[in-house]
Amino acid sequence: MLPALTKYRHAFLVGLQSNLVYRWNFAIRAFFSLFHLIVVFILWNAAFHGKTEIGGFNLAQTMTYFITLLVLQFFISAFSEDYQISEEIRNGLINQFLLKPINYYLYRFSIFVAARIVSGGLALLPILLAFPLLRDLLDFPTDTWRIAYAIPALIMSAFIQFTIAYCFGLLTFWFLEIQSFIILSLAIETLLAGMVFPLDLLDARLFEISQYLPYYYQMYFPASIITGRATDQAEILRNLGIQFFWVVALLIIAQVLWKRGLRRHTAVGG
């Protein structure tokens, strides 16, 4: 057990070192995300004109939701893992993993965790610098029970986000170019993960349907627990169960794609 974990610990450390090389890229990306936040504030400030609440939440609570999304994005989102996996398959670099006692999913996931630690840590810097300006827009709930639900929700969200990217990367076994699939998925994710507007503003029936889709659990679900948009503990517990189902389902899909993809793969050279 320990030797197996040591392999992935080394992969994690290598990922940490290689991502630290690109630390300025992450820092600049996080800094420019603040401009996106300014646009979000302008739009929602206009939407709240003449109103004190929309969907039961005031402007500060709504902006807290979007600021939380911004931070979570750098901690748990998959950035370019799908393209990296696609490149390794297309260039034959994946061949080196086929004859070694290493699980490719766990190897890539170890690097993903390392990358998110670096990008998440650097994303906090511009947020801290802008804190004096953002302070009046932050309105977090004080319920301590939310921590117990938010931690597993965040961990499973990271698994869902990485595994979806992993599956799209594996499509390279069948398609040389996967960009169109990724762009389509990104468009759906942006809408159904609550990146454009909080999903609880949807029609009640549509909101209920969205809770059975994996996109709901990528960003909206953990953000709704942290920011107080989710209030019913029984419903949060039920949604944690649905989120766990999607983690297992996506892991099975990834395993099936990997095995079927390898049957089509031809390794040449030594």
Contents of the next structure:
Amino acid sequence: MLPALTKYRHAFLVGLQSNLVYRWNFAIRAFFSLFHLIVVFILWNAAFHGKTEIGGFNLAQTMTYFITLLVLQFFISAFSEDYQISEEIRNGLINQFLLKPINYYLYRFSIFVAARIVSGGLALLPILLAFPLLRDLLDFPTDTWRIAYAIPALIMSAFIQFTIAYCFGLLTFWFLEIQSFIILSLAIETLLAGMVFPLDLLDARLFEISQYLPYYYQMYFPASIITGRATDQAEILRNLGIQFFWVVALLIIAQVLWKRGLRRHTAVGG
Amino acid sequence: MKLLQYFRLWLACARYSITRTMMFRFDFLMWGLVELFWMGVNVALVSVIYQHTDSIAGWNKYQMLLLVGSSMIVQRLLMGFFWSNLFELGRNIRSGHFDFFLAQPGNLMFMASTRKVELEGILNVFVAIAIVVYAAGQLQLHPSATTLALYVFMILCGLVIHYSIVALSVSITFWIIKSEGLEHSYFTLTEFSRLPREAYRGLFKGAASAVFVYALPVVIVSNVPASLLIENALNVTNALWLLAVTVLWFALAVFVFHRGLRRYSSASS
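Given the form predicted alone, state the structure of the form predicted in complex with its partner chain.
Whole complex next, starting from this chain.
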């Protein structure tokens, strides 16, 4: 058990170093998300004109939701993991993992965790700089019970995010070019994970349906716990169950894709 | 070279691109869906937000849809005709493949930006137009022929502005070689074009509002033609401003591109 952990600890440490190389990429991206935040603010500020609440939340609470999403994105979202995996399959780097006692999923996951620590840390910089401007817009609930639900929700979200990206990366076994798949699914994820608008603003029926999809648990679910959009503890508990189901289901899909994909794989290069 | 010759040249490139696209039909279908879905995301935002409010900065749902649709037409035109060319231009400058264009007879900027045509982008222009037509129908607009002609002209001005902005940022590659995050910055910028101009007024007072609306040309790119269609009347000041901005940005892009070209020294490989 212990030596196994050491292996992935090394992968993690290497991941830390290699992601620090991309620090400017992350910083630029975080900087541009502040512009995105301006757009979001202008839009919702105008929508709230003459209103105190939309969907039961005021402007500050709505903005708190979007700011939380922005921060969470850098901590739990998959960024370019799908492309990296695709690249490793295409140029044959993956072959070495077939010969060594290393689980490719765990190896990539260790690097993913390292990458999110780097990107999350870097994203905090522009946000801290903008904090004096954002402070008036932040309105978090103070219930302490939320922490107990938010932590497992966040961890499982990270798993769902990474595993979906991992599966898309593995599609390279079948398709030469996976970029269109990724961007297509990104559009669906962006919408159904609540990145465009809080999902609770949907019709009750659509909102109900969205809760059974994995996207709901990528972003909206932990954000709704943290920002107070989810209030019913029994419902949160039920949704944690659905989230857990999706984690397991996606892990199984990933495993099947990996097994099937390797059968098609012809080790090119090395 | 004569204008007609350039047109023929472009036509030949377009024919080649379309033949190529038809060779990779699945890819074409996927990329077509990608753009369609992203447009769907924007339309979904409008429809959801208007379930909870009647007006955003004085614009009702269908006016907003018309604005978003207009912004999409410009963006899809850019995607269809120029985007991948400009994107590759940056890469070619970095890798030295740009030499290939230097050897071609004809205006370099033209050659480099019109080599490929993306059919899926062009097809999605029609989807964007359909959104505008639908919104105009819901608003019961009956634009005159002059209004329509002006609208089309303004959309083309918008295309020139977007083209210039991207060409300008790609030209920076001549100096700094590594220009990352270009794609990201463009898409962030276009987000501003889907907002009504009046929404900015509520946010900043006086000069700050002017800077935001006028200095960021993407805002007027969609707002001026959309307002024209909705009001069926030409606001001369806005139209002139759009025209001036178009000329200015295009001139700037041409200037910077050619300045940068002087620095191009190929790559050793």
